[in-house]
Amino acid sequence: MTISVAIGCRKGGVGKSALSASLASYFAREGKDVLLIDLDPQGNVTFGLGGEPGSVGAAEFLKGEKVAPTILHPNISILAGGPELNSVEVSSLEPEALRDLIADHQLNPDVMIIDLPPYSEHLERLGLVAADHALIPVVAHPFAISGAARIAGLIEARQQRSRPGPQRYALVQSMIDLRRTLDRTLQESLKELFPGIPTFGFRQDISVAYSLTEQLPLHVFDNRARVFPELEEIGAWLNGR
């Protein structure tokens, strides 16, 4: 059974694409077949894993064209992001369109990671509705926290109406630097703002930055990167453990 997870926050610069790429790398290292669907018109996660933003991919798939995911590395394939995701055809789709297309094309990797854009509520909704889990990266910034709250509200509203979408979601405190006072206190603040919602860590790690620069999966660039234990915790939660 496929583990499907949407990753996003309504603010840029919170480590969303780094988390998506790193989590894909973690599962690939575990021998799982991973499909990334990049719904960001900037295509950052596509570029960071060695793909070409703007190439045939997520937009064409959403338009109903016959598109095969691009294999980037062993166990990692992608439907690339790019500017065409802003097209009129994509913006007019119903919220369930991506979920329906995934079922129609019988895409069934072990893990499906949907990378959401920071500034498009329509694309964000398409990705959330297609996923059974959601991870919301958040940093110690008021706009990041309010963006996380808006996504959480959307998820909970769909749950209350028994509509398709994430059955569970968690917060990921990303880019942690414990030398900063705000980072040290953020986790307690999140517990107060989001009672009962799991919170994971995703620390700053130079290996994550360099792996994206070199356009390599993290486990290929540095199989002993410091963030792997944190990714393992997230992976266990996604597996229901």
Contents of the next structure:
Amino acid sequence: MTISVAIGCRKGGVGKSALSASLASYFAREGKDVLLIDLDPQGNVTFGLGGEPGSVGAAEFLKGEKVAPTILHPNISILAGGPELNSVEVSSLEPEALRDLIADHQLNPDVMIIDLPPYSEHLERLGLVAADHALIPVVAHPFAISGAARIAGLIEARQQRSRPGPQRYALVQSMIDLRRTLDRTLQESLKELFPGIPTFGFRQDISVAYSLTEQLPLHVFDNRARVFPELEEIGAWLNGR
Amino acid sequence: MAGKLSAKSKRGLGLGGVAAKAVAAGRRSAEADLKVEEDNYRRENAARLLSIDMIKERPAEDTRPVDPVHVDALVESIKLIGLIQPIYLDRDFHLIAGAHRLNAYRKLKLEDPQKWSKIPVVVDPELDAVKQPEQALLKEIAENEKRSNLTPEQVQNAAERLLAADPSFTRKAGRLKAGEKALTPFLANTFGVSTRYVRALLNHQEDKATTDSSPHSNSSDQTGGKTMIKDPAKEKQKLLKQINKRLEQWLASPYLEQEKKLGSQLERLQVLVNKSLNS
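Having seen the form predicted alone, can you show the form predicted together with its partner chain?
The complete assembly is shown below, putting the previous chain first.
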């Protein structure tokens, strides 16, 4: 059984791509076979893990072409993101297109991570509908919290109507800097604002930033990065533990 | 300055009331997002393709049981010419009319998931089958009536168009030459009615054209108004054939544990009927 998770928060700059790349690295470090689908036209995850944004990838896959994921690391392959994701053909796809295509192509990695773009409802929906879990990174900023609520609302509405999409979701407070008061109190606030929804932490870690600039998976760059215990908690939740 | 910050955090929310407002705004936008998505399906009752998995079963029981023979016939017809009449759904994608068509698509999807995962649908934005079961039933009946109460003109038109489009179609009954396709059964499958009914409608139309009978002769006379002297032996033989066909249908459909005894008796009856037919 593939564990599929979409990562997004509508707002930009909240650490979506950093979390996607780090989570991919965590599972690869555990020996799992990871497929990343980069739905961001900027292709940041693609770049950060050593791929080429704009190369044949997610957009072509969505258009129904026969595309094999690019292998970036023995355990990590990717359907690259790029500007073609903004094309008319991709914009006119039905919400279940990605989900259907994944099933049709019998892509069965151990873990599938879908990196959702900021500010594109359409691509965000394609990714959300295709995943069984969602992680919503959020920072101490009203726009981020509003964006998180928007995605949470969409997920819950789909669940109520028994449409395909995430069955479970969780919030991840990302880029935590414990010297900031707001960062120290946010996780408590999230529990009040989203009762019953698990919240995880993902701290600001210089290794994460460096690994992305070096275009290496986190565990290859620094196998003992401080965020691994936090990623392990998220991984356990995704595994249903 | 530091005192101010800690005073704020003591109130519980580091972001003050803004966070709660932001959540409320986000939830409202989520509703709006979903409405846009659903409105795309509801647009002016236009037929659209919808993933089969999104369609929910009728909240009420089926008014007509699904006939596997009819489903198989539809499978063939849809393969050849596609689905002519989209199935009808309520606002939450509950099936209202088109159980046979949906079942045919489900069968086709097993054969080729890529090609048959989506079915043409019309979504009725006003109809909620859970809250308005009578409305749903009325719509279902209306939709099904519309298809089976064909006028002779409609069938004749379809026949003419098919004959013009594909010369391999033939109206003649009996054994076909290689490459020939029988028109009547094809129309029957397409419209979801029996071959006899189509033949009657076609004959009716011809009769009208040749004899110029009264315009209101909308009788359901299956012989098309032709007066024929019937041979009783032939009539009996015909009836036997019909019985045989019905028995075959009954035996081909899945039956329950408590029907097993009846099933074996009917099987024996079928053997008898077959013997008599072949003698």
